[in-house]
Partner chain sequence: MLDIKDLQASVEEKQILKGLNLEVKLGEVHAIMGPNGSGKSTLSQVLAGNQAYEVNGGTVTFNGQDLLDMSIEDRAREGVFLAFQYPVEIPGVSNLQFLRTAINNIRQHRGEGEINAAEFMKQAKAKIQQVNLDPSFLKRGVNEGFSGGEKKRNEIMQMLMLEPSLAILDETDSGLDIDALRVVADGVNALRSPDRAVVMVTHYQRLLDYIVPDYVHVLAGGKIIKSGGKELALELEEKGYGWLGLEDNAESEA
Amino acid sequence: MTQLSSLAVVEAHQLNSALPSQIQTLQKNAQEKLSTLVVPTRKTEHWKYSAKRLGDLSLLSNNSETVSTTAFVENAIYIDISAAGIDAAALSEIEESGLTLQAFTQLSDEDCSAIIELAEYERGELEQINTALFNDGLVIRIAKNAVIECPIILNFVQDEAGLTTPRVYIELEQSAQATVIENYAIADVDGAFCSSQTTALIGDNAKLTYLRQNPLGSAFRIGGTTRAILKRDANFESHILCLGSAMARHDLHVLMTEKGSHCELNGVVVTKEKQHYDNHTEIEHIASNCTSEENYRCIADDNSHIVFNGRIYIHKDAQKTLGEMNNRNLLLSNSAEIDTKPELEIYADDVKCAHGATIGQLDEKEVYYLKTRGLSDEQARQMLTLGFVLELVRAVPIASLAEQWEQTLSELLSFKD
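Can I see the structure of just this one chain, in the form predicted in complex with the partner chain?
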């Protein structure tokens, strides 16, 4: 067993002295906690299927540089985040009424209180690593009643091997609205490891639309946690495009802490060759009268491996909860593997909760129908396979991004000759 704290990258880490003292304390505590955590193995809870994909973490170091990326959504605000940190000067040039962007290093100790409080929810190895090691973080704050029309795009850039630990804190005040897109631009090289953490605090009646995409890869590893804390009548909508790489892991944790909140989680997962993708989602219904809806669709081809672990946890006070989780999976090859595990834990009595998970092949009736219109067997199967995931992509609220996802997926799922 290898202690996480004994990893070279952890030992070599120096706290950023420009960070507010409260955050430095948080990080020191996290580093201490690492000494009780070991590098996950098959036996580690929640790492059953993915531990062997982690690679040799002892080789990781913290040494990436900034590269620039190109724009891909019109009228968007772009923010590059790299291991080198957050460019505070660049942030200050972005002017948008109701939107405040800051680096953690620019925060006063009072400004940090929510960040420190919400760190209470943190768990899991990747998240601990992020908290112990991040160099700086980004704060996105949307003022009361402000509706930010242009999407805020976070470009997580990593152009070489090493560990990066991007950290983001988003806060929407009462009745605020915003869209945040996380784009991961990671060099596809051995030993590149990105482990991000994003926490969003969504105020009363506020709405966050969250989109996340990572590139297809064969060598890099990516892990990330997204946590959304919903207040009264808050709304969280997420759309995630998961393309496989050597190890890809995303933990999505939604806490519905006050009455009347709603979340909708959509995920499309496609893996090929020897790729891997592991999604762990958990929706905690803590308060009553909240609704959640989750749809994940996965397609595994070749020798790839997909894991879906979806949990709905309904606390005892969460009466009148409506929860729906649906996970559908398509296996395109006999040597691909999909492990799906929906979990329901219900401690309230007046709830409506449904979950379903299927693993299958294409519906032959649909294949037949398309062939009677003159499509070849291959064309029909390809169209249906793509259609299986496009159903969810069509729900992506930014048209140009939906088109790009559709394009990416149709290239990815077009059959080899």
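Show the form predicted alone, please, because up to now only the form predicted in complex with the partner chain has appeared in this conversation.
One chain, no partners, no other molecules: that is all that follows.
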């Protein structure tokens, strides 16, 4: 068994001396735990389909390549985060009522307490790597009753090979509202690996709308964990719009800790060629009278591979729970593969839960019907394929991003020879 502590990238890492002492202690403890953390293999159940794609994590090469960030969105707050860290001076120039932005290096010891406390929820391999190796982090705080109308767009820019570990902490106080978009712009080169960590604490009656989008690639690897902790009557709405790469994985964990909270998870994933994307979602109903809806749709073409593992876990005190999960999958070639595993684990008796999953190919009768109405074979197949995911794409609350993704998918899912 290979242990992460033996990797050169871990041994070479130096703690950022500008970080508060509590954060440095957190990192030191995480690095010590790496000595017992084994690199996942196919025998690791939750890495069964992705372990072989992790590659060599000792990423020390330096092959530069320019990458672009997200397309322009009107009236948005843009924050660029690169491998070099976070520009604290640039953060101080952003003025928005009710919004506070800080780099970890700017935090007082008192400010660090919430970050330290929420780190106790971490349990995945990607989270442990991020905690041990991040250079700096970003704290986003939304004050009580504040409504941030402008989307906050975080551009994670990696323009060379190597390991980057962006880390974000989001806190919404009572009745606050905000939209946060994570956009990953990664150089498509061998040895580029991004391991991200985002934790959101959503206060009473607050709402966070969260979007995550990553680009198409063939060489880079990206893995990320998003965790949302919901308080009383809190609302978490997630939209995942992602394309494949050499290895892509996203773990999304929602904890509904107090009564009346609600979450809605939507996801669209498309892969081509030899790309790979692994979705792992978990919704924990811990308190009573909470509701959740989950809808993921995936399309795999050529020799690509998509994984969906969705889990709803209902604790014994989570009575009056309503939970629904649906995963629909479309295979566009005989060589593509999609593995789906929806799970329900229920320990309460007064609940309503349902889950379902389908995997199929285009219906040739539907293709034929559209051709009889004057469409070419290419047009008919593209219309059916796009129609499979457009409902979720158009549900994205920012119209310009929804339009961009509709155009991107129209080009990507073209059936031209």
